[in-house]
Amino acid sequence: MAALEARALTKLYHGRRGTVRALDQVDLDIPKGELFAFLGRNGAGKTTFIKVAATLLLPTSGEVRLFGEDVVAHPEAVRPLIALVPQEGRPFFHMTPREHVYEYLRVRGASAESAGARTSEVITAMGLTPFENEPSYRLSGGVQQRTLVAMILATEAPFLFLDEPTLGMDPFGRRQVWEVIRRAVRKGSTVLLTTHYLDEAEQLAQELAVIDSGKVLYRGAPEALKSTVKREVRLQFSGGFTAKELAEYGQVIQDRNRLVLLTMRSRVRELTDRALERGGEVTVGPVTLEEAFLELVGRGIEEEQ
């Protein structure tokens, strides 16, 4: 049995401006204990899909079942089995990581006893040991955010929705939380993960979707997305080229103040050669996610709709 089944749901807001139709007949599985990444520019309906399944917001029209249960018909029955962060939440002011922690498995239903195993263990696992006890007004925002995931990952709820968990984190904090992730999959748990870190959905998922205004695109292995690009290699130049004189070679992509270009092997060798000569550099390597989703949409995943 699939742990989440989407049949026909569809969302529409009505606004001044008219009708907006943030998921179109959104028809999607996703398997039980498997970590499923949603992928999508900023509007293109992620967060009210998950809004939706979560019992936070009643559908247009469709239907979410998540474990066999009907979130609409019967949320009450849902509610127990999910646990979510929020995109952008914000912890309580004066409460420290671990009194976060705690008091959320308390209101849970936990006892003091495994509630305060729990909390331990999580808050050691994320990394939060040196900041334990400090109120949240005095941490960074990339710690508030550990501390918000850390209680939803402490729950070891049967669904766990992640919507930009590692937003505003550094590099090492990412991978501590995705370690935490991992091991909340492996104790049974099924994920499903919004991102706009195309590393991370790659890391982590064993499925994606991908999502563009309101409409499901591509649904299965990040490796099956990848390899739908028609170029078999990644260049990226700083100096040395313009994007009129490499888009010759293959498909050209602004990034920043470098040039991507995605082409064939053949040409690499060419290519280099020529950046160096003239004094730019260059990097090499595989195509990745990132691409097959700018191939995909047309546009890249930061690019608002």
Given for the second form:
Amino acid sequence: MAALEARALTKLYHGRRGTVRALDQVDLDIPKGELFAFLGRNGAGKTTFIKVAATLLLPTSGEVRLFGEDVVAHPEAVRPLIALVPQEGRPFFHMTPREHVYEYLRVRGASAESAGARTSEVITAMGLTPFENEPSYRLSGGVQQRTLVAMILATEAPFLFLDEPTLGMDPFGRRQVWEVIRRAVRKGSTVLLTTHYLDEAEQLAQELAVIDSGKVLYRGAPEALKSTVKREVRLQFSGGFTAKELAEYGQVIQDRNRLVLLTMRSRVRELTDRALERGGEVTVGPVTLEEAFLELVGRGIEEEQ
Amino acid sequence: MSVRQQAYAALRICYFNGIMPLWRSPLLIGAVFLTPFSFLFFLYVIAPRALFPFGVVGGVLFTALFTGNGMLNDAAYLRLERQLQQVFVASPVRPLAFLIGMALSELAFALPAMVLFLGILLWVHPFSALGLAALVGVVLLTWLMACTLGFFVSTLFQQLREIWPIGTLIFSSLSVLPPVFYPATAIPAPYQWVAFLAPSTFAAQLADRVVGLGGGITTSVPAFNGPLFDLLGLAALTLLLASAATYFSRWRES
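Any chance you could show the form predicted together with the partner chain after that form predicted on its own?
Below, the chain from earlier opens the complete complex, with every other chain and molecule after it.
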């Protein structure tokens, strides 16, 4: 049985500038015990999907079931099974990380003993021990975010919604959070994660879906998404070439002050030699999930236009 | 979660949202005291001494009514600024338990000021234990009415800055203009009915009557002239607002 099943899920927002189709006939199954990532540009519909599935928002039409329970008709049956890290959430300013985790567990009905043990476990696992007794107004943004994530992961709820959980964290903090998320999945939780960090999705997700303009463009394994890119390698140039020059060799992506070229293996030697002759720098590597995402979403945008 | 667990969740919310911040920043109590005491001081200076007990009762009710303003701001802050209401929606905590927990935390802030006003009232106008119990009942109904109103209104807005003036507007209109600090009979007779447009009038008349101050509006309909009418009015409005807060509030947005 799928942990989450969405059928023809549609959400329309009516505003002064007309109607926005945030979700457009979305069909999606998330298998039980899996970590599933939801990728998409800003405003693609990821958070709307999470809000509907987590009983925060009513859909315009369609159906969502969580562990077989109808999310729209029976939210009370669904809510004990879920926990949510909201996008850009922030903890209570006066409470410490330890208090956040403990109090939230107690509010959800955990016994004092169980809440105490789980709080200590998650505080340690998330690297929050040095800050555990500091009120959150004294903590950095990244540590505040870790506090919020700790609060939710400590619930060990059967279904965890994590909406950009590592936003604003340093690389060490992110890795600690990843480890605790992996542990939650090993213990049997199903996780739906949205993120703009594609390396995070690649590291964590067994499956992912790419959504754009409310439609699911892709659903499958991260590796399979990478294999949809028709080019074999990724060359990153700092100087040496202009975007126009590189365009004849493959797909060019402007990445800040660097140019990324997706091309065939046979063109690598020629391009690296020329770049070095011109005093540029070049690195060669495999195509990443980011390029696959950009190509897929870019294609979607072109088709739309 | 069982009803007992929901009740426990409400107490827990009161603990960390009300008692904990109060314990860590006791100066917050000062903010609750300041406005009603200023009004009372003003009355003490300019009004006849006989009206002073009305002002003290007004202080108790003002403090109870302004828990609604606290609720309005707190609920909006948690929902819009901290996104924390989402964390509670996506959990076994029922809307009513969250609402009661938040309302209790507002009561925790107001309690020291209420106790002080009650002490002053007993000093300047001694009354029976039964009267005290009745007054406490009126204060609790007023608190419940104000908090449910505050929570309901908070869900109607999407911007925190829109909410700040709305709270002041609503709760000042309920606590300063109507006969809360003064007897309703001070309003010219032809316009006394206008006072009943404010739910706080029922609370104030009832409070004044149960402590033996009197001063209620007398109409040509005898049934409207007793404390029972005030009690029914206050209870009906509280029930109406509590129902609106639990059923129409955007616990789940549409």
